[in-house]
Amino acid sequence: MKNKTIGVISIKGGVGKTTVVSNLGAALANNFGKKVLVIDANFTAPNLGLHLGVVKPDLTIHDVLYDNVPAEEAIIKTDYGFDLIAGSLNPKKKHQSRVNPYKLHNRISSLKKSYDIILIDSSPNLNDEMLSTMIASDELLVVSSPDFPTLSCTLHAVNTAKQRKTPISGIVLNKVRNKRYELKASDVEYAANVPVVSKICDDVRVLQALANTTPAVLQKPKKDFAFEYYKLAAKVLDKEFDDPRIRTKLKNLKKLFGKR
């Protein structure tokens, strides 16, 4: 597998995009032994650092974009097996001006040789910030939840990415409760013409982990949502994931023998 940069986007707040970035990064690093960097590219309202307990970073993506330091100097070693370039929660006035959408790509391209995977947490707004992520990424993951208002925003994100000709590797359907009123993965795939590559169940333990500023897959590695992140990480790496759980193996046997 070649090194690649993956942008994680959505055009609706509250779908769990940043949670997906932190947990996918943790799964890639800790379960697959990959060298991973996560970057907060939500320049206006960054919060990836907060998810990981980094409140006041000395150097941020803002410093990188405004040529105060090279990207290498803004890298933070986390306790979770992967590295981080955080955003500034209180950027200086000069950092609040419009950013050239091509600059992120130019400033982080030198990092690609040092990491197997770079994950970019995009702004949830359809503006130059999201465009920065699209330009800087080799491929995109679109995060959605299984409801009609979010699907509408998801379709907008997908169409924008297609117009930019940035490949979309799939949709991550997050906060799934398996209720009858929810959209099915097949409905989302049909509407977007993009495969759903992961269905991550809603679980209060994800919020508990967030309160502890720890990726949930590290705090609760045996829960169903954690295994969905392992499967997603395997797909990102173009690998097969062998789920070791007995119930999964029984389901696979039933499918093999045509039983329900």
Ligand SMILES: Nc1ncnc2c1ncn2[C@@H]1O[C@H](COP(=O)(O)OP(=O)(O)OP(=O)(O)O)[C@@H](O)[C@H]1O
Contents of the next structure:
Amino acid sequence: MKNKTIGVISIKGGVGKTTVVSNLGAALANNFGKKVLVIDANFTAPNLGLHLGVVKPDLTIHDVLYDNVPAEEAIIKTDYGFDLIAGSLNPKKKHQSRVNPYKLHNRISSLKKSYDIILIDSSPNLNDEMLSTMIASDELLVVSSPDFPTLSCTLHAVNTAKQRKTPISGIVLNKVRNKRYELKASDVEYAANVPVVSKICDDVRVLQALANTTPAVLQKPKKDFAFEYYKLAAKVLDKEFDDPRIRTKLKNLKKLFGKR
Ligand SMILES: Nc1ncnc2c1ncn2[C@@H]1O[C@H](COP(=O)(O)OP(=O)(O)OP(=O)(O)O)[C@@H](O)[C@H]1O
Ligand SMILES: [Mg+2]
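For the form predicted together with this ligand instead of the form predicted alone, what are the coordinates?
Below is the whole assembly, all chains and molecules, this chain first.
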């Protein structure tokens, strides 16, 4: 498989971009043995570090973009088997000016040879921040949730990516409750003309894991949401996912009906 950089975007705040980046990063690194770097490109409100227990990084993406610090120097080893370039929670005044959207791509391109997968956590604002992620990425995952307001933002994000000709590998439908009032994956696919590659349930354990600054897939590796992340990781790597839950189910069925 070729090394690739995947941007995780949405035009709506709070749908789960940062959660997807930290959990997909953890699944790729720990379940598939990949070398993974996650980068916080939400320059205005970065919080990927907080999801991973990194509160006060020495060097950040802001230093890389504004002070020409080599990106290699801003890499932090997390406790979770993958690397991080965090954002500054308290950026200096000069780190708050407009960023040239090509700069992220230029400043991180040297890292690509050292990682199997780089995941970029985007800002939800359709401005130069999100453009930075689009330009720096080989492909995009669009995070959505199954309601009309988020879908309308998702369609906007999809159209913007299509205009820029950045390939979209799929939509991650997050916070799914499987209620009748929710949009179905097929509705979202029909409206966006993009496949839903993952359906992650709404689960309070994701919030509990965040309170422990640990990716939820590592804290609760056997829950359904974790298996969805393993499936998504396999998809990203163009691999088949052999779901152990289905194997167990088949084994039980065989036991029940006496077949071998
Ligand atoms: N599947 C899930 N089940 C329950 N809670 C979730 C799930 N996914 C994310 N969350 C919670 O939703 C909140 C927002 O998630 P997150 O910060 O990842 O969103 P975001 O899209 O990155 O937001 P922003 O646009 O502000 O950067 C967090 O509290 C997170 O724990
Ligand atoms: Mg975020």
